[in-house]
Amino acid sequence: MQPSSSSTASVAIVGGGLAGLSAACYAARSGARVQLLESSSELGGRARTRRDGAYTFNMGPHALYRRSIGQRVLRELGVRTNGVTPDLSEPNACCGGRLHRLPVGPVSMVTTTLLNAGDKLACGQFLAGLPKLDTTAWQTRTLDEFLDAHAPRPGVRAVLNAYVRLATYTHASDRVSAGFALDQLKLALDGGVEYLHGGWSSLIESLSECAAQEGVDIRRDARVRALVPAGPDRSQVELLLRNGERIEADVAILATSPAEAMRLLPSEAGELLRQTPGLETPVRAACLEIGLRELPRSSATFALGIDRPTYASLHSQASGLAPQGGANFQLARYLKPGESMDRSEVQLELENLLELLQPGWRPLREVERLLVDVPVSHLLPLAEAGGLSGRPAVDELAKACPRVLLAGDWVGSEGWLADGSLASGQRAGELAAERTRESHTRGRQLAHG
């Protein structure tokens, strides 16, 4: 029997998605010798894209917030995003089986048939005051509690709930932190979002190129089965791979899902994570991807469900997602925590939404895929946990596993979705490099007595 091979690294990163790649870039830029281990043959995690004939689809509707902490991280790394702000010049609201103008500005607020005169005035006043709203006191209160206090009119409440679903991808107004939801809505209304040309794989390619230029050793098909303490004083960590290889590192970063992190960690550290509020309630959605060879109505590119938690948007406003003249539509049904839907039920609901927006689309359909349970985020920002501040810190395991850090969309108090992944990746990468330097300094001191 051949002995297992072994190697060393300053920082070993498990996971090659947005969090892992950004952590690798920052750690390597700070002087650490970095190995990144991705269990699959493809980098990206949930930021991967797939091609179906001439159409390119992300894993459900993906958009990058333009004035977010994630964009700041990407700029620091020299990664430029190449995308387009979706055209919302004629946005639609779907309510009662009919389309209405979505009230997103003064003109549409006045002309929409969705709201009565009193609702229009109340909704307009709320949106006008939102940028200056102090959300501090609402971080530990639910969105329902906030709406009870500030939007008692049913029509206004329904519209604001729909806006929050769109900005946060969450459908849990009775549990989600109002402060978090309102902060995310502010971000969405302030700078908007962009759809990336070529899909999110273009962002993964840019981040992986950045990591390679910084000297990161990126390994695919490298599945880690466990982490154990290592070194003469147990001040290092050893990663045991499925192929029998062992990698000894000063610091390990788990840029994985919570379930995968708990699987890899020693029992005491895993138990710490299990106690995190919200990990038992991930954010999920059902998604329908549609490729059309042409659009029946070229101006009808967006619809937001008001009385139903649904969404439809033409993502091929960004290039490379559909053939010339074709269209890539993403439709979603936001799911409540614990909710499951029958495939035929959700497909019918989303197809009917597209029929309202693009009547006559069915004969033009070339590609279609239904995903009934898409993970949006691993942790719902609960009011009882204080919103984003209730997520585990990057160094949450400092006592149980001082040489193991965390990163991902469920880690750290900054950023939501991709922004959370990038922000926690930055913090983990910088902290890992710092701890590596401390370890080397301590080692030299011991060697010299």
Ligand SMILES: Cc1cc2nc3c(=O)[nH]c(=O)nc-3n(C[C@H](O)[C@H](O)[C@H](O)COP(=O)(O)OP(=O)(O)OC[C@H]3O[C@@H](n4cnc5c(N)ncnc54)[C@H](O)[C@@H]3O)c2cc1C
Contents of the next structure:
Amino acid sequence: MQPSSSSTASVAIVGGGLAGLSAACYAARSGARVQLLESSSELGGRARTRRDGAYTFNMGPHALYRRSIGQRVLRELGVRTNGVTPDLSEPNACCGGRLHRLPVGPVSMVTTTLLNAGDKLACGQFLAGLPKLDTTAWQTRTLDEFLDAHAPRPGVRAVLNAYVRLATYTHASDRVSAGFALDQLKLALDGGVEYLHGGWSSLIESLSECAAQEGVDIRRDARVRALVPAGPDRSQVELLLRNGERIEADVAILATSPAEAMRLLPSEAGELLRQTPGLETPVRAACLEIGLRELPRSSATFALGIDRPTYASLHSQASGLAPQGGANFQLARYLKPGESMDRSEVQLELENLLELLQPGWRPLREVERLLVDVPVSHLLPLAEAGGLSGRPAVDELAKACPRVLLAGDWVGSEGWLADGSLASGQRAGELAAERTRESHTRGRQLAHG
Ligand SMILES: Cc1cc2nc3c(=O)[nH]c(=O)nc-3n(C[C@H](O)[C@H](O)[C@H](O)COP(=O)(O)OP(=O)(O)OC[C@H]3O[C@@H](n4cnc5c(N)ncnc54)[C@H](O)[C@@H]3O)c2cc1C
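Please give the corresponding structure for the form predicted together with this ligand, as opposed to the form predicted alone shown earlier.
Every chain and every other molecule in the complex is listed next, the one we just looked at coming first.
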């Protein structure tokens, strides 16, 4: 352990994922002196990219929504994303152990063997009307309630449930807010998504360059172990690091998981957070990442499970993710709240899906990794909590810990997944800079009597 030392920063940020990095850029840009502390040796959190031989993998399937609030934040920061729209010209639906054409447009709707004539008409009408659907009244109702009212035919319901899983990663139609789910489905169908060239680390690199240019002091291998109020009238906050160091700040931003935030905070503030509805049911998935020397069927790039909550997509449609001629496949099994699967069960289910899509792939496998249970988002937007508006605010701890702000994909009422991290990061960074200015003004006034 290093000897204990202390320093000051007007804004200290805990966590170097998308939320912490965007918060750092905004706080520094608004004039604050910023220090960002990341416990790992690498920045990025769940948006990190990993190399395995000649293959490069994001942590499970990652796609950036194109017309989202997250993109607006990135543009404002001058961070350009560089990716490709996945080719959905021959998308597959997997149902009853067979592949069918996924009905994504008029032609596939007419030709698919997935639905009968009545279902095709009902599904087509629903999708055509979706952009104009007012979701306000559905924020506090569940997806099941919405489907009972608007898509009672079992075939149509199964397809819409699969689309919601794809657009949101949630697999909880009896609990998730219908308004949230439908808004996210609209966003996915309207603007589409992109797979990033070189993986999501390209985004992390651009954001950390932006932070460095704004003068942020970025520290890796810096684990914070507690936060305590400090200063003469508890108007500051002190961060205690695992190496014994202490950092005093006017404002701290916690851009970690909620569990870590609760552990770091004084008990009263931690207790406030613990009561947030939805935190007990994070959105989780099992993921299988596979690198193939070549593809048995080059046109079969995508499959969505209809009667099973599964997904498979060729992510090396973006460059830099597989060697020349090779393929990087990402497969996922959406998990229900509380559901757990053992390794062999999930591996078999996802490998069987890939066998349907790419028969004979096994001898071509070069690398593979199975993630049995990863948190995709820390909070399920429950109908009973009003969807995204039920998430804690950036300044949720104003009463218990006024010097501590929150950011992450479980914070704030705007944006889902990475978009939520970026949107709450922006808000937390701007608010932290404002609070810092206020506290300096107050300090000067006190000094002048
Ligand atoms: C399988 C999977 C698929 C996904 N797919 C998509 C997708 O398609 N589209 C999309 O938009 N999003 C997707 N996401 C979600 C997206 O990756 C996350 O929402 C986003 O990366 C979260 O960023 P964050 O900064 O809020 O949190 P994190 O990335 O979790 O960052 C938190 C950081 O805090 C650090 N930290 C924790 N404790 C401490 C401490 N005590 N001291 C210092 N540092 C600490 C951690 O090391 C970490 O780096 C997916 C996620 C997963 C897991």
